[in-house]
Amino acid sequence: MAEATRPIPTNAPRAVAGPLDWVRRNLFPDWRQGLLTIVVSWLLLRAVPPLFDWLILEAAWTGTREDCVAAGGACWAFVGARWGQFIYGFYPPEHRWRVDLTMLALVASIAVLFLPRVAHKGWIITGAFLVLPVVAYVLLHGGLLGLEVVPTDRWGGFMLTLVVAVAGMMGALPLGILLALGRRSKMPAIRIFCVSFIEIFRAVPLITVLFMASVMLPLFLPQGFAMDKLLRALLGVALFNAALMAEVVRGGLQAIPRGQFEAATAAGMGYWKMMVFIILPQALRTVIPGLVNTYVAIIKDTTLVLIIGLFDLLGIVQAGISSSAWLAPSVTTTGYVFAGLGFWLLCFGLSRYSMHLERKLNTGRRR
């Protein structure tokens, strides 16, 4: 009876470490990953080779559009003839250095988030909403403290990329928010509103947002009231991204347990200090992946203002290759490339800095 009984003796497991186990392990686990594999690497040699023999062993670095037609690969020498315009758009080179201290002052902004020991960066967060927008009108646009104005006309190129992103994600969450909250709300009249604000601008396109903030807009305004133009096209992405950003934000706020609406009110809170510490905490925290997701569908929204004249990055991009000096399908390819990855590195940034905060907001959860 105890021979029956007794554990099957086993081999000590094998001890895995190394480079060739790391392959086995993740590459080729079974013959259908191991199959995948080969192919994805196949197709990787197939391209990889002559795309970085295009983008840099054959690529013109220097000279003139006969020289880039020479070469035979990308012609990095346009966009170092127009890097300026890329950049900065029309705005003048003498107050260059004024874009240069708003994007450094957006950079330092956002550096500090990721800096583990800073302490308080709720209200850091909450100072750059209020106050970054106002540094960044000041320098960029001036008329004040004796810096001289430069007409929105003049902006242009990544400048304006960055100025429609942010002004329509700094618009858009707190909108959005309030949208959210005034959905859920039981005052009727608040309800209809805001369903109706979201239902209407979620079910229409942004470029008809934007051309009807650009053309239909000023024919409501007052006589003698101006608005300018990229004010207005800011109100547009902010709006209608308002609207997409209170049905992210409405699903984490579904997502909350009731208890913690109950346990809130027993503790005597009311109701907006209930959600501004125990809910809308909770829900945001929910909902990252979905407002990042609506934070880089704006950035690449940004590209559609070129409909209502204003030359964003793309749109100064496209300008610069339909120049009779930089004609040439190796001018044509770069620009589109360049502009594409100004963009993939907005979008992954934005992408990373997700990660890492869902990291840090999900050690809690996790312990």
Partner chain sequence: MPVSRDPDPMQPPRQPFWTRSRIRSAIIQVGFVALLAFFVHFLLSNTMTNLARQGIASGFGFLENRAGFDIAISFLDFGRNDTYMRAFWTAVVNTLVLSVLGIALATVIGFMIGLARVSPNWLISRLAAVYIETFRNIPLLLQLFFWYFAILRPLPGPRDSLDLAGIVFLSNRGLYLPKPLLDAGAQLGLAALGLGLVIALVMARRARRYRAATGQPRRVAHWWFLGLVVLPSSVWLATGARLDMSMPELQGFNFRGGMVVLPEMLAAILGLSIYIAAAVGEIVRAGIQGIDHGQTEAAQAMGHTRGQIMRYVVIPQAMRIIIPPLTTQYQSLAKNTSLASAIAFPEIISIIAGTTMTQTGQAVETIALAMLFYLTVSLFIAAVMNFFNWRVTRLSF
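Positions refer to the first chain, counted from 1. Keep in mind the model is a prediction, meaning the values are calculated, not measured. We call the rigid core the largest set of C-alpha positions that still match within 1.5 Å between the two forms. First, how it differs from the form predicted in complex with its partner chain.
The Cα position of G309 differs by less than 2 Å between these two forms after fitting on the rigid core. S41 shows a C-alpha shift of 2 Å or greater between these two forms [criterion: core-superposed Cα displacement of 2 Å]. After superposition on the rigid core, the Cα of N26 moves by 2 Å or more between these two forms.
The block above covers the form predicted alone; next, return the form predicted in complex with its partner chain.
Since only the chain itself is given, any partners or molecules it might have are not part of what comes next.
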């Protein structure tokens, strides 16, 4: 009440531009916020320089474990020494060019996706979607075209993280679309199956699905029919994420106005023709940001494969810091900081891309 009865200030208005005004408005709007700013700045001044020292100035950039222990900062020498393993796992060094080539193909496909104007973009992406898995399998696994076979237990590190993530994304999207369509189907048998599949897989943690894939799947298959451990994990990841994607796609399907379905039916289209040419192109377009967010979740979830004994980026870092040659607290912390930075760059980049897409796709709809 005291506020309301105060006389209207009569002095001239204060400057409303310039850096000084910005500081006053954003850091010291009143005494409470000002105090908070001062306290937080002091804490930051206490915390950031030591962190900077640890990461950069006092870090050991080359050498062995002993140099790291002597340096007292981060142990980047460890990352340097294990770099090859972190990227390629136990992939034979003389065959690493095959991994590089696969990554190049992946990056090229993604680049096409990012570029704003490319002729026949849709066809190129669809082609990449179909061809890339085959190319990746032939190059990475070998056994064809005179390439030596590299068994999947030699795969690891960042490369395995990418394999699991990309295979998870590519396998989950078509399955997810089918599940989403099935959930909206008029046929009760199919609808009930899809709803139960989606709800069960959404309610349990990925670990149980991975355990199921790694322990129960061999029991399910006929005797003598062995399935590769990595393939089983990929199957688990794809099924789990298909359920998540199905819910995202369902959101897009629900956003399509009824008139679109009716118009397509009136034009004499059957169910699949209507879905493939009219409904899904619009539905998927609206849910691209949601799909990219699911991709971020998939990348983060790839780390769980280490629990069933595969060495992804985190798994290989974990193995590296537990090895006796590099046993030191600073090595442990550096390893996690390095792996964290790697995942952070991937996930942060993707989520920024998703925001950018959201803004770009909105331009046509903004009123």
